[in-house]
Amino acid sequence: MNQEQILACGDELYQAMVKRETLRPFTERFDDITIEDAYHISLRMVERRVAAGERIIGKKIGVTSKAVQNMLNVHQPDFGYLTDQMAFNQGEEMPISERLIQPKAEGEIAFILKKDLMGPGITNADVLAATECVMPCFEIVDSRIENWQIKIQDTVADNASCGLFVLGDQAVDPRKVDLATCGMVVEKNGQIISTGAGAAALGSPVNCVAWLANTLGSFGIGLKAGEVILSGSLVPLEPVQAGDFMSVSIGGIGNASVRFV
């Protein structure tokens, strides 16, 4: 793709987000679109958000678990940026009916960094040394691509299908919990709908953060001290709508809950 096409696609995605409309998949429109093209499209979309007053507060890795990869038919991780306008606190109502188009909720472990991580060459030990704490999290992903008909280039271009997220109110030292074996239970409207474990995400959420640091490092982008890093879902995606209430419990880490309006 040429630079003009990349900028136009990024602008399309930004307008689709603002207007809550969907777009035909880029992979159907551009035979030659690469993951690198898609990443530059996402950067344009994020630049538009920042120009409108949003502030980057972190980054995310998505499509890490087999359950999510099979659901979306995307068989490698994606990555994107988090802004302050995506973040909600435990107990706040989340206005998905005003903000999102086709939302799906996923339970995750969030990492809060105290040191920068700049790939390539980042190891799991580096990730743990750079992490201030881990927290339970719900990410509510959304797609500006019609009917979630995405390939890896579509979701990377769409800022890794970022929507909104909520952090729980507990923070734990990552060295005091086994992040590979910790169990997750997700409830929706009082019913258990899914369970998972840390190993569902590339073997461990720590592997995910290392992968993200090394992948973004190849583009000259680092993970920064103070940033929130979402490490990928441990359970299948769950469609949500206004009126739903969801909670997630992660062994050794804590709980997060969110009510959708």
Second form
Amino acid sequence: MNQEQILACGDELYQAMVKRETLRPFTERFDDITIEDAYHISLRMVERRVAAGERIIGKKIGVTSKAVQNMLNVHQPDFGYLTDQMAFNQGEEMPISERLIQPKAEGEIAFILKKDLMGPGITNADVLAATECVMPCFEIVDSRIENWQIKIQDTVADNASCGLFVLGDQAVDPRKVDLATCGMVVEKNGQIISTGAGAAALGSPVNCVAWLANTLGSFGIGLKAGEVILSGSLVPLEPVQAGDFMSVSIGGIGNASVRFV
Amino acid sequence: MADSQNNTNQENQVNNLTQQQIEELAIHCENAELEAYEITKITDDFPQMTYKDAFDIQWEARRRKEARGTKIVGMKMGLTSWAKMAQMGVEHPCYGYLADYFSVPEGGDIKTDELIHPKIEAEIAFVTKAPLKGPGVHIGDVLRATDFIVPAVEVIDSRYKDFKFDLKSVIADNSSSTRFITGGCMAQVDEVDLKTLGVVMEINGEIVATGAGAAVLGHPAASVAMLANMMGERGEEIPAGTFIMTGGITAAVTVNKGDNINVRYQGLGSISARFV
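The block above covers the form predicted on its own; next, return the form predicted together with its partner chain.
Below, the chain from earlier opens the complete complex, with every other chain and molecule after it.
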């Protein structure tokens, strides 16, 4: 794709997000779209958000489960940017009917960094040493692509299908919890709908953050102290609508809950 | 729902099979287990079977084992997750007994040729210190009567062709029980959050399933309460000192000869074994 096309696609995505409209998949419109093109498109979309006054506060890692990797036929995760306008607090009402198009909820572990991480060469030990705390989190993903008909280039371009997120009210030292075996229980409207454990994301959420640091490092970008990193879903995605209530409990870490309006 | 519950209650009380038929079906099911061959589900030939008939067949097979000198070393609950019940097309959990020769040491070998089409499940096991007798047993009773919990891996092996069965057939087949491995790391019930306790199952180093304790009827202790209440319908109690496996936290995963399994439990170590 040429630079002009990339900018145009990023602008289309930004408009689609603002107007809550969906787009035809880019992979149907551009035969030659590469994953690298897609990251440039996502960067343009995020630049538009920043130009409109949003502030980047962290990153999210997506496509971390084997099920989703098989669905998209890729064997690596992807990432997107988090802005201050995406963040909600524990138990707060989340206006998905005003903000999102076709939302789905996923339970995750969030990392809050206390030191910069600059790849390549970042190990799990570096990630743990740079982590201030881990927190329970719901990410509400959304797609600006019609009916979630995404290939990997479509979701990468669309800021890794990022929507909104909620952090719980507990923060735990990562040295105090086994992040690979900690269990997750997700409830929707009072019913347990799924369980999982940390290892569902690339074997460990720590692996996910190390992957992100190393991947960004190869482009000369670092993770910054104070950033929030959403490390990837541990359970299947759950479609949600206004009126739903969801909560997630993570063994040794805590709970997060969200009311959708 | 209320109607089907009533039907179930009635079916818990009455027999439609004769004592001779029950004894023959117990031999039929137990021989398939002992000699590792497949049979068709017995409700195909005996559609009139009740739940009482099904449990009578299971208890008759158990009596036959004990008469030969086999020791019963514990109990197990099966089909305890809503997903598993939906997958198997059954509407209620079930229980079975564990015989002494089902036990495999941690790190040990499981002889695949002695089984038909084994699958593994990650579970939490309870060991009781006081008797539990239904009806009316609840989670609080269970936690009070629990000496400690330990992680366990259950190997299940339905004797029915292609693992296809209905609830009555699976009850008669001792709820697919065949082998189990107990971990070496125990905990008191007040030391762990059983609902969010996570498990990670690996076969040959690859992660194949993850889950948390709530997958078992919302809380593994609820499974023990249900066992006490189901056994109570027959006038049986769970004695102090009973080892009880509460049901799969993960989906049951197929294993093959040559596989190495390793299951990790949050705060409770890991269990490994080999299928040889």
